[in-house]
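Presented below, as structure tokens, is a lone chain in the form predicted alone.
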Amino acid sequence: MKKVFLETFGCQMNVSDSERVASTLVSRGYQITDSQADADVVLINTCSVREKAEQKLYSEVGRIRHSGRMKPVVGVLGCVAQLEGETLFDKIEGVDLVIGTRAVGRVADALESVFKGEQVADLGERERDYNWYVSEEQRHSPYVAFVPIIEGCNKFCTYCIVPFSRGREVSLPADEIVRQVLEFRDQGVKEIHLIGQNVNSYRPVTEVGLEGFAGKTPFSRLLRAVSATGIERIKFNTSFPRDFHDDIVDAIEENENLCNWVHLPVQSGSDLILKAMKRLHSIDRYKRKVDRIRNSKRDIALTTDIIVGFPGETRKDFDQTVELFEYCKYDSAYIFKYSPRFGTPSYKMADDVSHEEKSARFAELEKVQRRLQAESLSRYNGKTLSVLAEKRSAKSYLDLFGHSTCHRVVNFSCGTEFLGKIVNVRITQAKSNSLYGEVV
């Protein structure tokens, strides 16, 4: 039985990937282990959007290969290997096999070939009947399970590499979601993440699956068709804001197992970077989406991802950014220094923003962001919230960690027998980028 490390870059798309690559190849005969000295294949999914991200598959591959012990089988899967195919025997030395984004399901079968003497490629379409099961064993979860809904990108933003990673959008069949989600139920699987570069674009091929749901759109009917099957928690991750409709913040309201947590990305607080990132809103428009969201009856938190000195990124333009900042009130938020990334049409554009510069700006919104996280935090105080406990906290081993519907992150003190459950946990303490409470 041969041993395969398999390690995981980037977004829950390459997660839930890696889930299902490690499940076929148990179903195979392989055996999944987590020490690479061991392992006689290691696998590395691949994160594409950022070139750091990039860089470590480099500088895994060169420590793997100079590691003085008998080389493993060393395979590339993800979003580089998408991009880079063939390519990436020449630039690596020592790899013997690249899989793309939508042949990660053929993984098997190529690792056959390469112990034959072969170096494989495959960066060929997904197979019509490819197998999304994944065992118990292999999810990154017991409690907690990802369900790619939507998969590639239409949008082609000027600085985003997924376009050409992922592909273009295809929407898994609506009765296909349905039927996963009761088998996670029935494995006592206590929320699911509905996933996908682009939740709010999803549209299936047929209305199978959709029958007898209300909805304005064909995401907010499967939010609900998914809410009915009574699995405990349903989040959703990642909204674009051109596509968000306000009928996705009345199936929350309708539904209590839909949490109160959307993730937003606006990137920009100006109409011109916004316009030149192609991202197809204007501020104007976000905001009436973050109005709705902040008037909704249920307390809904909301996040966002803000990239800093874009190119033509003016002292004016950052400041809008700051407005846009005070005026959602953002939950918490990812903030990114710009950087090219070849292919990608903004690669062409002049990267005019100084590095110096990038990192005041960053700096100065992350202050920003501290304040406003500080003040969302401390409103939790004396209340209580419903938390999934995940696993044991890694501060204390007296405390159990986990998340809260609105996607709080909640540490509290328990016994590991609640491991697995959902309990009321009162807010005692809000810390920088948590909080801590009590079980009641």
The other form holds:
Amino acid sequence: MKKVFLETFGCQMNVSDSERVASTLVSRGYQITDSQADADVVLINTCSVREKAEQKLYSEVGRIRHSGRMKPVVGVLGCVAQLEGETLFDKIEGVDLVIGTRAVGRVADALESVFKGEQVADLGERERDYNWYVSEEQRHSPYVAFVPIIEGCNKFCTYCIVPFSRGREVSLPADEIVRQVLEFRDQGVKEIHLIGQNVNSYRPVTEVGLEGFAGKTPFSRLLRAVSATGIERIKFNTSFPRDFHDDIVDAIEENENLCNWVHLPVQSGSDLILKAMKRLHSIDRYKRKVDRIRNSKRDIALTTDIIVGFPGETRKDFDQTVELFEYCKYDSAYIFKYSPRFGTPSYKMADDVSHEEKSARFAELEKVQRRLQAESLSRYNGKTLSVLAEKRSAKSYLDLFGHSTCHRVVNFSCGTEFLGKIVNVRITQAKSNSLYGEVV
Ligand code: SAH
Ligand code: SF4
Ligand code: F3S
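Please could you give me the other form, the form predicted together with S-adenosyl-L-homocysteine, since above is the form predicted alone?
Zooming out: every chain and molecule, the one shown earlier first.
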């Protein structure tokens, strides 16, 4: 039996693709191994969104080639594979297989050809094949499952490579999504994440599966349809601000199993920069959406992504980002320094904010966020949160950790028989990124 080591970088869509690849390979007679040194095949599922992510691949392949006893077959999957195609054979010595994001369903066929001595690059001319599945054993967690609902991206934000690496938006049929959620529910999954680059741009070709579910957008109707499956928790991300309709908040208020967490990446606090980024929302309209979320009768956690040092970003633009942070009081924020990506529209713009200035703005914003986050996290002190006990924490045998419905990491002490259960935890301490508490 050939052993496959599969390593995954990037977003949840890549994690989900890897789960599918692993499930398919096992059904075709391969074994998945945790040890790269023992592997006959090493597959690297890549991300291309920032420069560093791509460099990781180059050093990783080099490391693999010089580490193990034997030389495994090396395959590159995912976004770098889709963008670079067979040029990777020349760029990186030791690559045998290149499988793009649209071709991941065919990795087992491709491996057969590689074992016959061929070099294979498959970028999937055809539509992505949806009839593949995730087996229980290959999910990243026994209790949490990812369900892709929309793949690709049509937004073409000027800095972003994703529309090129993932292609155009394709929404999965609602009845198929509901079927998957029911299957996961019956397998004992407690929490599902509806995933996509922009989940709220969801637009399926047919009504099938949405009939009988009201709502002002196809996505809010889908939320209600998925809620009706009765699965315990439903989270979704990422939401695209322009397409974020108040009706999503209405749906969360109506249905307890729609979790109280919204990830709404703003990218900049300046209208000028948002325009240059082609984000299609203004700060004013963004704030109105945040107001609806913040004024909800449920305590909805709000998180975001932000880029500092985009071409042309002045001190004034940056100050507006800081002001926006003060206004929104994000529960957490992923802050990135702008990095030009070859092939994107902004690659042609002058990368005119110096490296030092980007780092300084990054550090300054991080400090602001740390302060705001500490204030907002303290609201949980003494409160009881519902937490899915997901894993043993590395520190102690008794300590478990999991996520609250608002997607906060919560650490607590209790026996491992609680793993996979939803427990009430009274918060006793709030640290910068996570909460600590005891089961009540
Ligand atoms: N679809 C999501 C996020 C996709 S990529 C959205 O629309 O928000 C994840 C994050 O990486 C982005 O939100 C952005 O903040 C960051 N990112 C993307 N391209 C980048 C670039 N060229 N430089 C720096 N950060 C980038
Ligand atoms: Fe990239 Fe913009 Fe699409 Fe998000 S919406 S994936 S940032 S192009
Ligand atoms: Fe990265 Fe591709 Fe996801 S570029 S963020 S792995 S869609």
